[in-house]
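In the block that follows, a single chain appears as structure tokens, in the form predicted alone.
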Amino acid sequence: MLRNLLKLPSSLGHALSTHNVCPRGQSLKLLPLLSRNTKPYSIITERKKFYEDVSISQGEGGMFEINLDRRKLKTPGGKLFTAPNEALAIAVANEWDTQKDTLKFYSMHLTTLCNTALDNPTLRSKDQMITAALKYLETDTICYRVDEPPSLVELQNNEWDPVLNWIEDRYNVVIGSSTSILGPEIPKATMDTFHQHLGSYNFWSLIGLEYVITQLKSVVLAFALIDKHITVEQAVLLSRLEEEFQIGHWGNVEWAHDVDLYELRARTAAGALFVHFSSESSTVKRKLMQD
């Protein structure tokens, strides 16, 4: 159980995915799975659980740290883990607290995202992250359409057009759709508007938003999810519309389909939560942190 989540001064570090743990008495380094370009990070998917109690503490500058049996966690890059607010610290601590006898690092999405934000292993600036995220708009899931069979065309129009219309109205932009293999031609004014909008997010929030975009392969669906226009379940189903259509016609390996669906939901939900938690400035009341 999560005990004494808020203890005053103590420090700890951790992050979001795969981690490497040092011997007893030393700082803990956790190695994430998130980024495609995180070459220094080892991919460790599981490890025997080595702690009993999880807590958070407030360190210097009001930052929050994660403690496993009072030992400090560090990022893969050797930095002390700090979360910018209680909400995110509690969410990360909960990932550690709910692990059983074996730590399944691949399921600890918030921890991985934190590691990535803290270490920034690819040394990208905000502008580089925004540019990379907006590249997905050129081949956005709901903008790239098929022209047959008619039943799938109708399904795409019925399910995707309302979300596309919403984002065009919401941000006063033009996006459109296309059956061309090149996708629609996105106006420069649209790209400029989205670039400016993404620039309003802090670095941590951009990490989460880019993660959601890569999961859904869609800027449109990611924006609709973060703006709470659609739910995680809706975002995932819309991103898999063509696949679900094919499964409906040809069948599937049921267990494999379910696992893929649940994992995508988990990753997408974690990314969305990370965006909101990273933007959170208010303090979570202590009574919510008690067992």
Given for the second form:
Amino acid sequence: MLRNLLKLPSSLGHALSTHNVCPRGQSLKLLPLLSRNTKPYSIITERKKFYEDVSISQGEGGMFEINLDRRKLKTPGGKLFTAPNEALAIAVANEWDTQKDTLKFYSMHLTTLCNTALDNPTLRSKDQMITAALKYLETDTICYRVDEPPSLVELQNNEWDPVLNWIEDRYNVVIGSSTSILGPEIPKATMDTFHQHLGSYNFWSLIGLEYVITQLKSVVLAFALIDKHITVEQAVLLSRLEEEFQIGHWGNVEWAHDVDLYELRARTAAGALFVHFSSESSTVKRKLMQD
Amino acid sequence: MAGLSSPLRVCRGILKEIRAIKGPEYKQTLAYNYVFQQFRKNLITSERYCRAQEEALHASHTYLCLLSSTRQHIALYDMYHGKGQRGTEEMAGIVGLRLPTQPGGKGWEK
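Swap state to the form predicted together with its partner chain from the form predicted alone:
Next comes the full complex, and the chain you just saw is listed first.
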């Protein structure tokens, strides 16, 4: 239930606008949504598909742009939509290309993330984002343990302890877990270490990382995923561990549990991929000997 | 690192997802060509521990997860998500009832 409440902000990045590059014609039918009077971040979940062909092109400064037919995609804030590398641009183009008769913005997670990074609608600085992301550590899902029933306690210990141990070793920090309602006490040194580590991320990666953290409700799991220690499926399973336990006991309800599961997986995967694309340096490394 | 299947399976998985959503002309899409090219490129690396390859595999696995989860989520969404309110008559029909009718009209029609 909490998860649903927290999803709300992310539904904001959906609305779109396009920019007409051909001198005349075609643009008129788009106008209702695009006029400057409409609020850029109004919540529009679906829209009729208005283009046939999706392609990408490299514009100024080596940034990649998305073309819908002959128009250029713009962000809800009215900026030209640009992606820093080809892989991300293709993944976004694929999202647009695979829409059928209606555009389902709620399923276009990478587009949403790019829009957020380009427009930065909440006008936050890098430092604010790091602080916001790390705030989740104080109430990290896998640090909150139950003390009954015994089978759930055992499950949590078995599944969560390895990840917790991994992150403590990897970053040389102390986090710990707690069964108290107040959660574990996170030492200041731990916060400082993570703060410093996140300082090395660029703005786009931070957007993706924060998205993953808010989806999984866990800094630890997000780090394990971004560091490629676990897969998306594992991260989502660990994040929903108690829910899975209850499902095992009471049964699975497709229209609630499965919808939630797949949406969470899709969002988490999009966030992780976004971080990967945004933080990778040069990807082309050729071997010397090649025929 | 755990839980990753082989590159070939992931590659085929991604291409299958693109095909499922795009239909027969999937081979002309940007994504198809790019994915194919990337897997080809990463194929020729030495057998030694190769971080770049592991990273690429993890990323492609993540992408596969994104595509398949989105597809499944949309399928469930289409099936279960509310499409607004139904009319009185339709609603009654669902539970096997019909709205009452008065033979000869109710008196106030013209």
